[in-house]
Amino acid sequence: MIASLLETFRIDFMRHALLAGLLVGAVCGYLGVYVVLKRIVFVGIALAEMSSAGVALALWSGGALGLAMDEHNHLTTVGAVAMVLVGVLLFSIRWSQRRIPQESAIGIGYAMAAAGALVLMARSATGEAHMMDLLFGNILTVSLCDIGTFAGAGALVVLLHLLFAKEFLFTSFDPEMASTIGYRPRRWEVLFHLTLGITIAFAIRLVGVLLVFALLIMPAVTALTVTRRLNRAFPVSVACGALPIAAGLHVSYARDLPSGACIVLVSFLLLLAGGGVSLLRRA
């Protein structure tokens, strides 16, 4: 098995696929216990789509100005992180809780951003395919230069958190307590989107939409199943959002299988894994 799985990471491609997948896995595993906890899991997608609407507009754009593959792929970026500010913005803003619940702020962000993406692919002369590879990605295709940019912007991410860990934690599921002493939560959960925003915005351009909802979910619910103490959660949300990255992408090449799908396969049956040991305990 290990020897298979040796071989299966020999090719280039593979070896990139690998890299891409443990970084957006990692990343994606420690702000997903913030996800899970704050319960803000609809948050996530639709930022996610908001980011594909910017790349779908970014592509219909391109393709109207008649740039370069080159320009394309900057363009791409640029139009994916400005939809995700936007999408912070609005899900930032304080609605009146009696007449506009939040949730409906997201949701219709989501709707919008849905149907915009699907009307500005449907006019992209390559519209469909872009389409598919955003929503299931295509991990194998992933360059260096693709990685390269997305550690960049990880490692932001992960050096806000680690400077800011205590901010974070205080005003995300104190922020009553953390008002009294001074703290604004308001500013810490704009900055907190932000980040989660910016992590998605990368993160899709490597992976896709399915695979990025997925990290962000299933290791965080993972690590709080089997571990009761937040501290703990963080870095086994991590592992367990890193560790079926390789067994998912040996399964698809040695079976000629979707990817994603594979990886997304995975992390169930190590979530369900997971269940198997909290219900032990509890006997």
Contents of the next structure:
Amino acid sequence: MIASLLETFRIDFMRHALLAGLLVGAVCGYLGVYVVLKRIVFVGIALAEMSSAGVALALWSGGALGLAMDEHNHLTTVGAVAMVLVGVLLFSIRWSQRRIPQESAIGIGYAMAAAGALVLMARSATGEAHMMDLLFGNILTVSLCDIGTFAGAGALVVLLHLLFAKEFLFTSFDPEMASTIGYRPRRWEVLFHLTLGITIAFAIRLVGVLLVFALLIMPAVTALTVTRRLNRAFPVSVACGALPIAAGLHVSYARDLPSGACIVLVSFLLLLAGGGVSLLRRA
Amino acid sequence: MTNNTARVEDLDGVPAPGPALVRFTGAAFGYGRHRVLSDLSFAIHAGDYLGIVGPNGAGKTTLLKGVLGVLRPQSGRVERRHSEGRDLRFGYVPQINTVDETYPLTALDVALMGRYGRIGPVRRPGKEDRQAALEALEQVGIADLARRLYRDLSGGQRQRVLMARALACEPDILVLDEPTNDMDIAAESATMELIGRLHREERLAILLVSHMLNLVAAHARQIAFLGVGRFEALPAARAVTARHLERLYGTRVSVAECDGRRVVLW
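To test you: the structure above is the form predicted on its own. What is the structure of the form predicted in complex with the partner chain?
Once more the chain from above appears, this time first in line as the rest of the complex follows.
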């Protein structure tokens, strides 16, 4: 088993996929705890779709300007980050005071981003099949350059969260009380959404929408199921985000199955196991 | 929310127990163009026990935000000052149903949050902060629950955790928003007794907001009535009289004394 696993990761592109997956799994695992506790799972998928729309917009604009566009073009990264920032601003507005529930604004953002991406994709000079990879990522085709870019962005996000751990926690747990002792919960919420958006924008380029979305939710739910303390939930979630990557990639390689989907299924098995452990503890 | 033009009436008649901590002078509050409270003039002094009563929608939460400084006045002035010249510290106890129960935090974790304002950005809570949070839990009589998850506690115990968190701030004023909501008689009585003890023994100024007239009438030393088009702050002895309440509420009211406490019947 171990020998077979090692054999899988002797191949360059599988090693790159493993490294990319581990990095994305760890960062998404950490942020996912907040995503689940703050009940903003829908924000995660909406920001992911906004990021894809940004890539499509960059490809279409680049094509229209006669630029040679490929998956390593920095313009697509700029497009993804710019659209995520638009999403963060859109979702941070106090819609409830304008009589529109926040969920509706997020839903509209998601639908518009998905539709916009499809329209721009259809009008782009680049081939549709090629565009699918660019928009939705493919963990098996990541380059070291892409991994380095994500590692830089991820390190910034992790650093911010390590430095301001208590601020993020307090303002998300009880914003009302936090505001009475000088915190500005709205600012911390926007900063949290920014770190989430940046992570999503860069992670999607590596592993695709499905895997990013799954890694934002499943490891956190597993961690919150098996641990009874928030300070333990964060490291457990990081581990649960990273662990299924090797197993999923190995199954995908050995059985010739889609890699992202295999990782998601292994994550789900881990979640089921976590649920089982939790049930046994209560019994 | 209702439009509320306050009647200017200070807490005159009550010997002020200490210097004014918060003073409203012709202050008006609202959201955007919608004005909720107008022309409020009153003060909260060190050692006061002020109860604010009013029906839902009268602007109690808005007034609370104004006191805490979360909401800035649209006009007029609100001064918050401590006699030693430092910033005034509020120990805010929100309604328990506004605090998220999903987070797997212990009672000690929650109480420790009361120290965050003193720690400053980036730094983490140290041993002294943990000790202060533990002492605050002891002060409210639940030190033995420090390691229990907040979400696993009863309503009364959770209320005490939130009070411990407020006390961990080392406040000058304890501000409580509907502290006995959804509590049974025993828990309500224990909570009010605890607030009274903190007021007496710790010399804490108390600002208690509730829609329950009897609760406030039985415990507060000064009472402010907040209603449509009025705001009156009076000493409890003058405020809780049948004549005054009948004029305020427009209905027949009786006031009785029971075990040294005022009880309002209608």
